[in-house]
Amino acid sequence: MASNPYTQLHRRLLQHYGPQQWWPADGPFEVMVGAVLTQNTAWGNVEKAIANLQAAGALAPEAILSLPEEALAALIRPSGYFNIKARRLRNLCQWYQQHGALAGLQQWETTSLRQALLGVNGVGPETADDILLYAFARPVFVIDSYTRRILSRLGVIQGDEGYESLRQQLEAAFEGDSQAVSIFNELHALIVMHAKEHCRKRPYCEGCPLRSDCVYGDQ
């Protein structure tokens, strides 16, 4: 690919798929809930769980904390691992409330906010970065298995890089760009779309917009 493979990747995927307009949520707190619920499950299952929370009037931190853990787990059952996720949601809501909710947390510098999120039991790097990018509009890129798969097949990375190393490498490619937040927002969504359409575990190469540069496809 080009000397900056990440900007080239963004341009070509955007040209092929168009804007994805992520994250599919009504407000920052719903993004945070979705980021926890989407762990190890498909987004369609998350939508069902969020719909249950909405129907029960429980899509707010105070409401989630007021529910018995068993009742919360029942509501989010469609998302899978519901007992674990119920505890994780409660942990996140307690942390959120203790630090002034959205208004308070928006004042935090990005590195400090990320470190604090990672200190919440059940919030790993990918979940934290989902929240930072889509709830707090911070210039942080989300590394997921789709990102690693696509970049490996393109020959841009080896594939065994650590999460932080790969995240910093990708963010550095857009350093100083005033549109970094919107670029990261779209690029992550576009990567997910491309992984579902073409770069699957068993790839479907016909019509792939990245085919001409794909090392894996050449093999």
The other form holds:
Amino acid sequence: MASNPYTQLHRRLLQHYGPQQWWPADGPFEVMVGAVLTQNTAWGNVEKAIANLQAAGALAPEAILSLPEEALAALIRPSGYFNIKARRLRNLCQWYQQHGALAGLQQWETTSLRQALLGVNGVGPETADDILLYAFARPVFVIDSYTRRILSRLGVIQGDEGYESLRQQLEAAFEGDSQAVSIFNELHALIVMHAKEHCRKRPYCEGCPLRSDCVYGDQ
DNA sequence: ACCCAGGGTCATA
DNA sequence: TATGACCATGGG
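Given the form predicted alone, corresponding form predicted in complex with the DNA:
Okay, now the whole complex, with that chain kicking things off.
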């Protein structure tokens, strides 16, 4: 297996934090719901919203679609942007049902599935890739602001690359690796873990695997 | 009181 | 194509 800055980052983070076993959800559909709800939102708030949906028996596409949008919005209120996200959840559920739910969608090729997801209003690149990787186990790397930040700080990237460009760069680094899905799964999760559990609380991560490379905050 | 969080869309130039 | 406004709750 090739050694490059990305495989090294994966190794360093994995050794320090251990396997993350993402996505924190019960099944593919719940992954999809979480992917929409977590848009620009702290995960803790998403958990509350999902708990509300669960308690209301609304953690299924039919249930969500049968709910008045206003009622749906009320349930997901803790996750913020609740009016917009209620509409986005509905869009996603409609799309999901129209294409034969999980069984139907699983048969699509990754590229087609990605394009179709991006066609849903409210599903952008990152949300689509969350769903592809964590709900459909496709070898797609999720680029988020943390990834951009860390790679930029490590000097691996410029920082102003477009989403597609970055994604393909990351995926190329693991080209031919039969464990790509598993590695992409872990690396994205580890990057988020690293950002959440360590660097946000301290300017310099004491004992963190990125050491002095890891500087959060401005500049 | 301020800042940010596991983004995305839409209107404008 | 490239900015800017907007969406909104909750924790540090």
